[in-house]
Amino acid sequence: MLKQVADVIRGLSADGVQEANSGHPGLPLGCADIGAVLYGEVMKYDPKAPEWADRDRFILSAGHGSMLVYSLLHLSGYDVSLDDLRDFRQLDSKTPGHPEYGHTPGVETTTGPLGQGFANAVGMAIAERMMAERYNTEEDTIVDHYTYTLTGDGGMMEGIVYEAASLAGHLGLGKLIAIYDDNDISIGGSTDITFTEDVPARFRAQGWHVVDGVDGHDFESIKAAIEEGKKVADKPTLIVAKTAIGFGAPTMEGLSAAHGSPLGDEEIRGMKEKLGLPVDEKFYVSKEVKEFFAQKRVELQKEREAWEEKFNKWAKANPELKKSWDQAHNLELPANFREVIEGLEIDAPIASRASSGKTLSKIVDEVEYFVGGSADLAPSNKTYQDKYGEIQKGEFAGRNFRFGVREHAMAAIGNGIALHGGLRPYVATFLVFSDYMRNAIRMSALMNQPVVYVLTHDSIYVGEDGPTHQPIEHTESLRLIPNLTVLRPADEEETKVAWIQAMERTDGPTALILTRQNLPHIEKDNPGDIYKGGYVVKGPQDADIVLIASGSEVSLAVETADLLEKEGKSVRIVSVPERRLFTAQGQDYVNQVLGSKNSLRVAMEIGVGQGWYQFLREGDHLVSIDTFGASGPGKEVADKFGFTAQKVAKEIMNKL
C-alpha cells in the first residue's frame, strides 16, 4: 500500500506544479517513499485536531518541495482538498509556494530559506523534552512525541544547519530525527562540484547517532532506519537516505532539469505510465488510497482521543501543574503584571543593558514560561539568570540556555521552541551581530511568533572595540523589517515598559535595542504615554524647536536642550522608543506631540537616520551617522562624531 501512497503522491505533485507552470517536481518525486512512511504508518498525529500538543511534528526544511508536504496533508485528510491543489502558488491559495505556517492546516513552520526549518525542527525538539520534565508525573506522561525534519544537499551545505546540528548533538536531543535527502543534485547540477565533504561523519562528530546508506525508495528500509533511531534515547539521529531527485520521470530521474521546473506535459505522462498511474487523469487518488488514509484516520483519532482521557485525569490529579500549563499555552501574563514590573525599583544613572536585565529577573519571576538565553554573551547582554538551571544533556528543568556562539541557530531555535507552544522564548547577542540573525527575525515577524530579542551595545558608545562591532545601519534596517516591534528605550523607566510592551504582545517578535553605557533617568511630564510610542517628555507647544530622539539621544537631547535654552529658545523633547506604534496612534497624536508648524524640528540618531525624514520637513534637520564608527574610548568616539551637546547645540543654532 505504500508504494501506491507514494506514486499518488508523485502524480499529485507532478500535476500541481505543471498546472501552476511554476514549482519544484524533483523534491516531491524523490522523497515520496519517505512521506508516505512518515504519515502512513511512522508518525503520531491527527488531522481533526492539527493543534493536538502531543503530536509528533514534521518539518519540510526543503520548503521548496512544498507539493510533497501539500499532497500528504490532503491524503491524510487535513483541510486541504484537491482542488487546494490545483491552486498551487496562486494567489491567496491554501498551497502557497513555500510551506507558510498558519496559512495551511498541518503546516508546522513556514520554510524555504534553507537550514530554517532544520533549526526549528531543533527548537521544537528542545521544547518537547522542556515540557515533558515540566509536566510529565510517575504516573502519567502527556508529553512524549517525535520531531522529523526532511532536508536536502543544499540545507547540508547551509551553515546554520552545522550550528543547530553542533547543539543538537551537544543536549542529546533523542527526539529529533533529521531525513537528509542525499540525492547529489543541486540547482547547478551535480553537489560534487561544491559540496564533497562526509556529511554522516561532520553528523557522528557533533554527537549524532547516523544511520548512512539507507535506500530512501525501500520502504522497509526507512522504517528501519527510523526505528533503529527511536531506540537511541541520548543522541538525536541522521538517516542518510539516498533518493533519485525526480524518481520515476523517463528522461529527468537523477537529473538538475528535475529541480525546479515543471517536468512538462509528455514527461508526466510517461512517469505516470511507468508508475501505473491513469495516463489521462489529472490530481489522481485511487480508491485504495483514499480507504488507506481513511482507516488511518480513524485509527489516529482513537490515539489522540485516548490522549486526552489520560491528559484530563492528569489534569484533575494535578490541578496547579494543569494550571500552569493554561497558561504557558495561552501565554497568560499575571494580572498584576504591569503594576509589578512598573514598580520594580532601579537605581539610575545605569545602562538600558543593565535596567533589562534587572527587569527581565523580575518577569522570569513571573512568568515560569519564560525561558531564553544568549549566544556566549550572557555577561554583556545581562540575560543569564541565577535563580535557575541550564538546559543541558539530560537536564532540562532549567530556565537558561547556553546557546554557544551560534547567533543565526539560536534565533531559529527560539522560532521553533514559540512555535512548539507551551514556552515562550527570548535571545540575546550584541546588536551589530543582528546581521548574523536576520532571516531569522525575518522568519519570526512573517510568522507572527513573540520571540523577544535582546540585542545590547547598540552603538558608537561600544567604543574600544572599533566599528566591527559598532552598530551603524543595524537599529534602522530593523525597524524596516514588517511586524518586528523595535523597542530602544531612553532610561530605566522606559526600559521597563518597553519589556512590559514585550510580553503583552503575543501576535510578532519584538526586539530591545539596549546601551552600553550608562543612561541618566529622565524627569518627564506624562510618563503613561510612553506605551504609546512616541511622547513630549518636556516642553511647550508652541517651542522655537523640537529635538526628537530615543534610546541614549533622548539624555543628550536634554543636555542639548538645556544649552539651548541658555541662549533664549524654547525646546520641547520628544522621544519615540519605537516609531510604528507612534505613528499608529494617527496623524493628530502626532501632530501634537511634534509641536507648533512653525518649529525647528531637529531628529537625532546616532547612526543612520534616514527613517526619521517621515518627522520632518523641509528646513528641519537631521543629526545622524552615515559612516562607520572607530576604536577609542566611548566618549571620545561620540565626540569625534559629533554627538555632544555642545556640538549638537552649536549644529541647531547654525540652522536657525
Ligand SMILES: Cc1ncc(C[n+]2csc(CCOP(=O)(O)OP(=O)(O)O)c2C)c(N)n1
Contents of the next structure:
Amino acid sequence: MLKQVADVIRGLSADGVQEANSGHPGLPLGCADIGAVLYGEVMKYDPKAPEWADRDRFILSAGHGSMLVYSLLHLSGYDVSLDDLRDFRQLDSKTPGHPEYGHTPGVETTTGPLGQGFANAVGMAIAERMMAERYNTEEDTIVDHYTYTLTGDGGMMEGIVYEAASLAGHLGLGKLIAIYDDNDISIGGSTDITFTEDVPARFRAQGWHVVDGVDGHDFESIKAAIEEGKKVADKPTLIVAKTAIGFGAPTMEGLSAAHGSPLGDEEIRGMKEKLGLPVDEKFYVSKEVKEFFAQKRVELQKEREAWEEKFNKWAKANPELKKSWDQAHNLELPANFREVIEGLEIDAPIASRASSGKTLSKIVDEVEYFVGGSADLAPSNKTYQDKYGEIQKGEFAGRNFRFGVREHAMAAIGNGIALHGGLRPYVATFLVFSDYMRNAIRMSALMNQPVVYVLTHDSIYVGEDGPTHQPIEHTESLRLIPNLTVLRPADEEETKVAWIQAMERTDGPTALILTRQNLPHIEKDNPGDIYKGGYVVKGPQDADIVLIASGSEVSLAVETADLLEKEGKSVRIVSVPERRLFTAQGQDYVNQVLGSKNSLRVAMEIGVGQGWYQFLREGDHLVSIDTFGASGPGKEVADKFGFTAQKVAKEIMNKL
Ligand SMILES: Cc1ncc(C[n+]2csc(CCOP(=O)(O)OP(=O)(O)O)c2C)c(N)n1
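Structure of the form predicted together with the ligand (previous: the form predicted alone):
Following is the full complex, with the preceding chain placed first.
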C-alpha cells in the first residue's frame, strides 16, 4: 500500500507543479516513499485535531518541496482539498509556494530559507523534553512525541544546520529524528562540485546516532531506520536516505533538471505510465489509497481520543498543573503583571541591559513558561537566571539555555520552541550580531511568533571593542522588518515598560535594543505615555526646537536641551522607543507630540537614522552616523562622532 501512496504523491506533486507552471517536483518525487512511511505508518497525528498538543511534528526543512507536504496533508485527511492542490502557488491559496505556518492546517512551521526548518525542529524537540519534564507525572505521560525533519543537501550545506545539530547532539535529543534526503543533487547539478564532506561522520562527531546507507525508496529500510532511531533514547538520529531526485520521471530522474521546474506534460505522462498511474487523469487518488487513509484516520482519532481521556484524568488529578498548562498554552500573564513590573525598584544611573536584566529576572519569577538564554554572552546580556537550573542533556527542568556561540540556530530554535507551544522563549546576543540571526528573526515576524530578542551593546558606546562590535545600521535595519516590534528604551523606567510591552505582545516578536553604558533616570511629565511608543518627555508645544530620539540619545537630548536653553531657546524633548507604535497612535497624536509648525525638529540617532526622516520636514535636521565606528573608550568615540551635548548643541545653533 505504501508504494501506491508514494506513487499517488508523485502524481499529485507533478500535477500540482505543472498546473502552477512553477515549483519543485524533484524533492516530492524523490521523497514520496519517506513521506508515505511517515504519514502512512509512523507518525502520531489526527487530521481532525491539527493542534493536538501531543502530536508528532513533521518539518520539511527543504521547503521548496512543498507539494510533498500538501499531498500528504490532503491524503491523510487534513483540511487540504484536491482543489487546494490544484491551486498550488496561487494567490491566497492554502498551498503557497513554500509551506507557510498559519496558512495550511498541518504545516508546523514556515520553511523555504534552507536550514531554518531543521533548527526549528531542534527547538520543538527541546520543547517536547521540557514540557514532558514539567507536566508528566508518575501516573500519566501527557507529553511524549517525536519530531521528524527532512533536510536535503542544500540544508546540510547551511551553517545553521551545523549549529543546530551541534546543540541537538550536545543535549542528546533522543526524540528528534532527522532524515537526510541524500540525492547528491542541488540546483548547480551534482553536489560533487562543492559538497564532498562526510556528512554521517560529521553528525557522529556531533553526538548523533547515524543510520547510514538507507535506501530511501525501500519502505522496510526506511521503517527499520526510524525504529532504530527511536530505540536510541539519548541521541538524536540522522537517517541518511539515498534517493533519486525526480524518482519515476523517465528522462529527468537523478538530474538537477528535476529540481525546480515543471516536468512538462510528456515527462509526466511517461512517469505516470511507468508508475502505473492513469495517464490521462490529473490529481488522481486511487480508491485504495483513499480507503487506506480513511482507515488510518479512524485509528489515529482513537489514539488521540485515548490521549484526551488520559489528559482529562490527569487534569482532574493535577489541577495546579492543568492551570499552568493552560496559562502556558495561552501565554497568559498574571493579572497584576503591569503593576508588579512597573513597581520594581531599580536605581539609576544604570545601563539598560542591566535594568533589563533585573526586569527579566522578575518576569521569569512571574511567568513560568518564559525560558531563554544567550549565545555565550549571558554575563554581558544579563540574561542568566541564577535561581533556576539550566537545560542540559538529561536535564530539562531548568529555565536557562546555554545556546553556545550559535546565534543563527539560537534564533531558529527559539522559533521552534515558540511554535511547539507551552513555552515562550527569549534569546540574547550583542545587537551587532543580530545580523547572524537575521533570517530567523524575519521568520519569527513572518510566523507571528512571540520570541523576545534581547540585543545589548547598542552603539559606538561599546567603545574599546571597536567597529566590529559597534552597531551602526542595526537598529534601523531591524526596524525595517515587518511585524517586528523594536523597542529602544531610554532609561530604566522605559526599559520596564518595554519588557511589559514585549510580554503583552503575543502575536509577534519583539527586539529590545539595550545599552552597555549607564543611563540616567529621565524625569518625564507623563510617564504613562511611554506606552504610546512616542511621547513628550518635557517641554512646551511651541518650543523653538524639538529633539526627537530613542534610547541613549534621549538623555543626550536632555543635556543638549540644557545648553540650548542657556542660549535662550525653548526646547521640547520627545522620546520614541518604538516608531511603529508611535505612528499607530494616529497623525493627530504624532503632530501634537512633535510640536508646533514653527519649531525646528532635530532627530538624533547614534547610528544610521534614515527612518527618522518620516518625522522631519524640509529644513529640519538629523544628527546620525553613517560610517563605521572606532575603537577607544566609549565617551571618546562618541565625542569623535559628534555625540556630545556640546557638539550637538553647536550643530543645532548653526542650523537655526
Ligand atoms: C538559504 C537559502 N539559500 C538558497 C535557497 C535557494 N534554493 C532553494 S532549493 C536550493 C537547492 C537545494 O538543494 P537540495 O537541498 O539538494 O534540494 P533538491 O535539489 O534535492 O530538491 C537552493 C539553493 C534557499 N531556498 N534558501
